[in-house]
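The chain below stands alone and is given in structure tokens; this is the form predicted on its own.
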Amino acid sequence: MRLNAIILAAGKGTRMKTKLPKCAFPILKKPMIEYIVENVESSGVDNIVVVVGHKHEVIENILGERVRYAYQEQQLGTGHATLAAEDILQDEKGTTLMLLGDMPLIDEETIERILASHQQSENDLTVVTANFEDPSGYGRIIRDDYGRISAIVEERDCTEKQCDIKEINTGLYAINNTYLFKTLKKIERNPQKGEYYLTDIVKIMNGEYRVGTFNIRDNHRVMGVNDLVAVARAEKYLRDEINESLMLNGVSMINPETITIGHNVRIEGNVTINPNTTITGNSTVSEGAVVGPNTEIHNGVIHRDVHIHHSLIYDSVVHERSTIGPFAHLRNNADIGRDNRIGNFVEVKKSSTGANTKASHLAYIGDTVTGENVNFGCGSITVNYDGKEKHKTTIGDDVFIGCNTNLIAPIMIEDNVFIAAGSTVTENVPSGSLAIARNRQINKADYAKNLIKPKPKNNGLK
């Protein structure tokens, strides 16, 4: 059976009070639309259409060519938005799953259960429902005397009795694609809102087609995210779920309620994560690593037995047995070799270091390729920017760089070099050399009295 999906992501999301379109808003640093597309893909759907409108280029930049796009030029309701996919899907057979783009917690297992229920029941239309203790804001499921669904009534149109109904419409549907678009064209414009409600397909298809329901038990799976309060709730559900799964697989978390792990992060067993740590993006952490406290990693690759604490790592790699922090910053594809020490207030940007290299404190390493067994003294800097362009520094093996040294790029420091403290090095240094680039010290006897006036002594008298 061929499977299609239509994801409605054209809304502005005015209640979010953000410049981003709602479906692009991040949940644990990942756009919510991306969660939905990933889980739909994993469920075996062949053809995914995302309906976009407001700031469509933002959604397109996130999803790229993974999906096809339909455009809703005017905001005329969910029925009108779904109809925008007609040109792409009108000739398709099989089942079409319709989803909302602001439902980031819908998972692969739930989607598969919906599709399986739709197929096994031989329904033409399956409406996904849930029972909420507080159904405020949701359309209500109306059933006939035999318990069959007969209509969906939006809350604003409900009678007082209908408002007491706990079973709600989630906004998820599975439908035989052969009937989808001809049914959508029968939806009439709501006189009060001036919109075409997708929910009207239930009333239209009843009698002529087989219409059934599938009831969700895990209500949070179908929660809509319409404001920043809902963003926080969704993040808590997702964070707790991810942390529990990791702990059951051997990841030790100290104060897990303070730890945030992203949806695509992969962490092996025998890893310890300390409090106030955030790991997001496509990060991986290997066995034996200790991360945190007070650490943030985004798109980082952390190898075995690495220790990181009080530090920031973005788009960078740290190899085996290296120690990062406290207060280190790795960014822009920094690649730290094995058995390194990147210590207090050291920043590494777009640079690689070889094995057994150390920058223990107060250093900047930018646009640099560093060999093995290199020591950066306190206050050492690779000066990569001349005010207009960035330049490269190359450092060989077994190099000692003294404290407060400036290496003015472009420059090459070859193997077995010793650079004296306080040097500003502007020329290449050949292998085996001692480089000293500083003015000779001059002491002028008895001269300080002209510069510093001694304070009078009071001998303890007031």
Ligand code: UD1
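In this text the structure is predicted, and so the values were computed from the model without any measurement. Superpose the two forms; the largest set of C-alphas matching within 1.5 Å is the rigid core. Numbering follows the first chain given and starts at 1. First, how it differs from the form predicted together with this ligand.
- A displacement of 2 angstroms or greater separates the C-alpha positions of residue 444 between these two forms, with the rigid core held in common.
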The other form holds:
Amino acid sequence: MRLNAIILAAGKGTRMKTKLPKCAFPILKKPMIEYIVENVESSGVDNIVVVVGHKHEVIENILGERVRYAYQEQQLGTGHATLAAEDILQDEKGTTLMLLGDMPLIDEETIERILASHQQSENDLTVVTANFEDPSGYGRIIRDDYGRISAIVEERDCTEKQCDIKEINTGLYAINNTYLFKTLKKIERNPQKGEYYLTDIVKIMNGEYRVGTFNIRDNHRVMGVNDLVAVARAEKYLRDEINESLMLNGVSMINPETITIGHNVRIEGNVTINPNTTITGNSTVSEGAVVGPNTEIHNGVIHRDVHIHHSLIYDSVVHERSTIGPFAHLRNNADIGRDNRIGNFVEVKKSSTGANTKASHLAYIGDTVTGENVNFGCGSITVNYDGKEKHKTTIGDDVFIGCNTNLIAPIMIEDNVFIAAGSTVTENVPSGSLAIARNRQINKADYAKNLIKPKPKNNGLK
Ligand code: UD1
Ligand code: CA
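Mind sharing the form predicted together with this ligand? What's above is the form predicted on its own.
The next block holds the full complex; its first chain is the one shown before.
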């Protein structure tokens, strides 16, 4: 049986009050719509149509070619938006799952249960409902004397009595595709809001077709995100869920409520995460690593037994047993070799280091390839930028770079080199050399008194 899905993501998300369209807004640094598409994909849907409109290019940029797009020029409501998928899906048989682009917590298992229930019940339309202690903001499910669903009423159209109903419309439906588009065309504009409500399909199909409901117990799975308060709430659910599952797999978390781990992050057992740590994007952390406190990693690959404290790591790799921080910053493809030490106030950008290399304090390493056993003294800098262009530095194995050294790129420092502290090195240094590039010191005897007056001793007291 063929499975189709329509995901509505054309709306502006006015209640968000953000520039970014709602469905592109991130939950744990990942756009809401991506969660939905991922889960729909993994539940075996063949044909995914995302309805876009407002700032459609933002959504298209996120999803690329993994889905097909239907365009809703004007945002005239959820019924109108669904109809935009007609050109793509009109000839499809089988079941169409309809979802909203603002339900980021929906998971594969829930989708599969909805589809199974739709099949077993032989419904033509299954409306997915849930019982919310606080139903405000959601459409309410109206049932007849026999307990059958007869309509969905939006909150703003509810009578006082209907407002008290706790069973809500999740905005998820499974429908026989053969009836979908002709039903959508029968929806009339809501006189108050001027929109075409998708929810009206219940009234329209009732009587003629088999309409039923499927009640979801895990309420948070179907929560709709309409404003930034709901974004924070959704993030909290997801964060707690991810942290719990990691802890059960042997990841130790100190103060887990201050730790945020993204949805696609992989962390092995025997890892310790300290407070105020955020690991997101496509990051992995291997066994034995200790991360945090106060650390942010996005798209980082952290190998075994690495220790990272008070540091920022973006799009970078750290190999076995290296220690990073406190207050280090690795970015833009930094590749730190094994057994390195990258310490206090060291920035590494688009550079690689071999095994056993150290930059313990106050260094900048940019556009550099460094070998093994290199020591960057305190304050050493690869001067990669001449005001117009970036240049490369190459450093061999077993090099000692004295404190406060400037390596003016492009430059090559070969193996077994010693650079004297305070040097500004402008020329390549051949293997085995000692390079000294600074002025020789002059001591002028007895001259200081011309420049400084000695302070009176004993605080000036007699
Ligand atoms: C909708 C349902 C409501 C349900 C709730 C569940 C309707 C009329 N109401 O209300 O019954 O309880 O979801 O969360 O369906 N969209 C478009 N084009 C439009 C309008 C909306 O693509 O013209 C998209 C939005 O981008 C959004 C989704 O549809 O992703 C839902 O729209 P929203 O305005 O949030 O609907 P709710 O008021 O939450
Ligand atoms: Ca909504």
